[in-house]
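What follows is one chain in structure tokens, specifically the form predicted alone.
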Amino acid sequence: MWELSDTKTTPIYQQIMEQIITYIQDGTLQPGDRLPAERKLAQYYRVNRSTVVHSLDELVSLGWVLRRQGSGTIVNEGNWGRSTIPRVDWRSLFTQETHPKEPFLERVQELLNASESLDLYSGELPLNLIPDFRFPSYTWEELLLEERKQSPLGYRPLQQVICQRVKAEQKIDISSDQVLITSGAQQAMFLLLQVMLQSGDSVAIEDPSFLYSLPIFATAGIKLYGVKMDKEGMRIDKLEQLILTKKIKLIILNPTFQNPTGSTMSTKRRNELIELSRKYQLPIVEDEVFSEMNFSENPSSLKELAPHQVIHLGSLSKIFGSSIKIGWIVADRNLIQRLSEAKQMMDFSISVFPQVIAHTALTDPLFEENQKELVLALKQRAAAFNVAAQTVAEDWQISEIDGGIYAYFTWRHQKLTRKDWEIFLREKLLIAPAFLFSNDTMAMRVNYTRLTEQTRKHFFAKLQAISKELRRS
């Protein structure tokens, strides 16, 4: 039972970890079972005791086993996410130094209101594409009556609509007590970090990823590790290396029309990711804020493939703009209850008013028709964008647009530096360089939906001139 393969090249301590995890998963080791003493394991594996100690320490940190004085090492009987106490240290929030500001972003913010600037940086639809709907008039008394429909999890009618949409789109039966309404997707992410992780824990994200620049991780003391992507999505071999070497506790990704690359994870890769997460009993947080902006049928969501392993995040902000800051978390009841308790403790209450607006929008008889018109308009803009992009194809590799709001440009020539990207600011073309999402300096994100026929010509003419200047530098 306690033997290692002679053919494997991975470090011995990792092989020991993998074998013990396999024994737990296949039932050879049951919850509460005691492992042999460290000295005995060292004899069985024919290694130094320090190697066994290293392996067991890693398994303890990952939550697979527990060390109890007088009882030795036993298989953990619990599950992930048991803590109910919010992890935020409010005192440190008010005393710690502010995070250094990104100079490029500061300059973008200065230029956003300039009339001659072309904003392809912002992560929202232009106003003329945001679906319209009629909002019924409410008296103050009527709003107070709607307030009574609030529960600790949110506005009940909105919860019910979300349940219906999840069932229709993802073929999952959920009830209202599995849905927590939040003030946008970022608040949802913050709550998950506070409840499921502790300061010093590690999280795996895509590389590149919009999560890279969010301050909520540093505020919570969470370490981020990027996983390289290929054309099918996050690389599973790279992820497994991180799980074993960096004590990853949570996987967070944006698998459909990913921000910033606009790519979509393949069905094959989704299944491989779920299989890996089950192997190491790691929860997955799936951010699906772009999934409704699809030009063709999307792959099955991770939540649909593994309902109990995946925590699903949704939001209306990408369709209706940031003025409707409504998001939601879909997860198992026990986790939703813990998140709700943390939300109340931190006084993250949400007014009923934006929730009523969101409910009105989602139940409007014209919503589905407006949604189809939006997708058609995006598809047309994407097609026109792809045609115009051929004018710079010698200099830039450009991602195929299948939905969402982003196109990703990768420079084909010499190594670029951060300083090179200042040319775009000088020309008042507001884009998002890759260094905002990773350590890369060779690519940029462009919100193609903000381009009209006239501004599209202007953008690509400017880009041709910039590309010529970059080649000479």
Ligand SMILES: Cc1ncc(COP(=O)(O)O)c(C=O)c1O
Given for the second form:
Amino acid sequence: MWELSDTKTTPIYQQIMEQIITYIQDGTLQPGDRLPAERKLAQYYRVNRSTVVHSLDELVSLGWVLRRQGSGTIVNEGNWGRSTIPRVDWRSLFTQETHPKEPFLERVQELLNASESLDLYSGELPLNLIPDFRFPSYTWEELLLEERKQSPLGYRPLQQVICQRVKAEQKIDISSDQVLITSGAQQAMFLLLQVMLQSGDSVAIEDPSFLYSLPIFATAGIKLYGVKMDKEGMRIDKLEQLILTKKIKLIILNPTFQNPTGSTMSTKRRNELIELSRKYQLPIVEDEVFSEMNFSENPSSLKELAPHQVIHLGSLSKIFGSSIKIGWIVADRNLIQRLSEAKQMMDFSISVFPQVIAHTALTDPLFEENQKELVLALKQRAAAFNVAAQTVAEDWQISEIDGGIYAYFTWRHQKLTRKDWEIFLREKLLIAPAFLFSNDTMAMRVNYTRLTEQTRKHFFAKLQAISKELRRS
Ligand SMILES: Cc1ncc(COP(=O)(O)O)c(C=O)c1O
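Got the form predicted alone; any chance of the form predicted in complex with the ligand too?
Everything in the complex follows now, all chains and molecules, and the chain you saw is the first one.
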């Protein structure tokens, strides 16, 4: 009687619960019947006692059984419907575990709005640097007319503008049916996981990488493997080892002004990566959300070097902030078709509203000029930051900034622990420690674009004091 079928895949405690409920429902167990002792049940089911206790606790909370001091567990005596109506335990219906919350991030989120906090954690430009543009003035009727320009791949005028821009920037020949508009680069990534991967598959990413912090992979059952980087980017020897040992299905990387290191993969390394991906017939996803924030010419994109091997992702949210959550995927026509079908299952189509705004922003006559001004402003902030960074150079090795929004600081002294980074929280200096992106506890990402002349002084003065304290710890 107390046996489980070994074909079921639901958790054991749940199978035990289901069996006891079935016995109560079919009369095998009568109201008032005593269940065997926990220890006995654990022996019968051949499980730990704690598993049985877990099942019985749940059954008690649902009202199926009662626990009486000294008399063990008995089937509730026909009381349900009167005082112990069985209720739905919603938690038991969730099919996926929630992603465990990172305590450091929770503290950062709390402190973001605190008055003295300096936010160098957020991955967006400060408001005063975001290029301005005239908001379109549409009547409701005109907007509905724009709606007719929606296709399964997105709002056609926007799709075409993005296609033109990608063609010009990446120097590749594509047509607009190779461009799918998404709600940001993150949705693009999510769709790729849905279409190209299955639970249990493995993906290679850079180590450190912002992807490490995204729950979308763990939730889909995808295993991420980090590949160490050197000055030129992802190490190809390490990647090949991984491909040979872990059955890697996809390589995802952010080769230009990488999040979090701010570094850019060299042209030589890009070519080696492509050669390797050809050798093992592995597709590459190139996340290029920062590529337009460049102070000098960028190396050729991976897409340009190998148009048929590479899936290219872009986004407007790094320039315009996350209020315009518009991104895109450029890929082979057949893949775009499949991605579009997957997207339609999720959200039919993106509302025309943010797409019209994105189109207006990109076609504003001042856009190119504003874009140049933005890059100039970033360049000035980066130069001032590099100079000020000399004041802490004894304690931190700091990457030279060539574009993008991040600087990366690596601690030069003793091994730091997660606990050491709490000093930054205490001082309300909000940065992103490397352990959010890797197993590393020795470095931090700083969004330098958010610092004005005044806050820069404040930042480096505080960092000097913190470094002194860290050295003593
Ligand atoms: C490298 C990189 N790719 C993609 C994203 C997500 O972009 P989006 O806001 O367009 O979803 C981010 C956001 O932080 C990022 O840093």
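On a predicted model such as this, the values are computed, not experimentally measured, just so you know. In this text, the rigid core denotes the largest set of C-alpha atoms whose superposition between the two forms falls within 1.5 Å. Residue numbers count along the first chain shown, from 1.
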Query raised in the report: After the core is overlaid between the two forms, has the C-alpha of L436 moved by 2 angstroms or more?
Result: no
Requested in this report: Classify Q25 as shifted (yes) or not shifted (no) between the two forms, where shifted means its C-alpha moves by 2 Å or more with the rigid core superposed.
Outcome: yes
Query - Rigid core superposed: Y13 CA moves 2 Å or more between the two forms - result: yes
